[in-house]
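There is one chain below, alone, in structure tokens, taken in the form predicted together with its partner chain.
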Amino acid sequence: MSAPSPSPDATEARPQPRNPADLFWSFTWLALQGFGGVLAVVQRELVEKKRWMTNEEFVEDWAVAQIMPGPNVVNLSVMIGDRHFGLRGAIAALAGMLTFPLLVVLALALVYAQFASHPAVAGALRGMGAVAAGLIAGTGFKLAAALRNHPLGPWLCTALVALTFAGMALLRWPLAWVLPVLGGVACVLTWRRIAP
């Protein structure tokens, strides 16, 4: 799978997915838990429950999955599954990420026309969608540990993400424009500080 590699963090005795039918399982568990959003499932998931990878590690490899065209959390199983299974591995964890939850999206196409127009399922949807909000933000905060031991330290590192937040949500640049040049200036200060 990995060849060994210089940075002796703890990757020997971590815990992997067995298999890609392993691989397959868990991310249709994540998925169909994933209301409004898989994000803040994944994170749990894989890193608080099955431990297969870091904080930092998530972060790293969410960054990369934001930058590639396509669903971000399909990109990100694409990316897991590979690491570990090769094109198998990749093809199981997509598969898994996609498979139930078009099934359960078909069928609840078909029941929503009698339902949809019902207050209570309408306010449902909006307490839910209130909950997702604040499960993203929630895993946004959680994350922001990844932070404490990054090159470019704390007080950089908060600037960068007051940044973006400003730009995105206050400011609404668009993301074509947010991401190359905040994501271009964290780079190439961070290539600067990791001089070897």
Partner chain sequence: MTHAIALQPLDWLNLFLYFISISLLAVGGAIATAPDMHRFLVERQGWLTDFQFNASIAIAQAAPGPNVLFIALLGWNVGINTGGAGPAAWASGALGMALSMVGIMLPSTTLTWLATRWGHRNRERRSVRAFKQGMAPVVIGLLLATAWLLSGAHGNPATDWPLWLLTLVCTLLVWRTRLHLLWLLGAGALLGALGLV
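Mind sharing the form predicted on its own? What's above is the form predicted together with its partner chain.
Here we give the lone chain, stripped of any partners or molecules.
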């Protein structure tokens, strides 16, 4: 299940993938940039650079991709591919996400096996943790802008963000608890606000 499609007028005015090959190469490029976390890269590429979706649509689609089993960005690629070209688009986007990155990861695994015990390699990998945390935080702030137009309003959205952060980071509750409970509450509250 994907987020509601934008109105036809909004879709016509916005750039779209030209064909399944465009999806394949776009998601290949996206995946090859996504070392250590792809949320920041995906948002920048799909919303800011390609403009295939608005920030609000990205937040809605990312939320759906998160609750589906499997890697979020793979789920998102399948949703976007399907939206534009049906099954062919979904397969093309999925292949783009997986083909070249798989080859790169296999090559890196071989290199890592040779140098894993070297102290400089271990230190460099630990240092990247701070960069990954910064990417996640920065993208979170960018995505928060979309909550201004959310049916629940900015204050209730902020409260849900705070509760989610507290549950995950401070109380260390498993995602399998936090997502259905707080996500379910958010879905019900939003549905009640927009239901006719």
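Heads up, when I say rigid core I mean the largest set of C-alphas that superpose within 1.5 Å between the two forms. In this text the structure is predicted, and so the values were computed from the model without any measurement. Residue numbers count along the first chain shown, from 1.
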Align both forms on the core first, then report whether residue 169 has a C-alpha shift of 2 Å or more between the two forms. no
Superposing on the rigid core, I want to see if residue 70 changes position between the two forms - specifically a Cα shift of 2 Å or more. no
After fitting the rigid core, is the C-alpha of residue 128 off by 2 Å or more between the two forms? yes
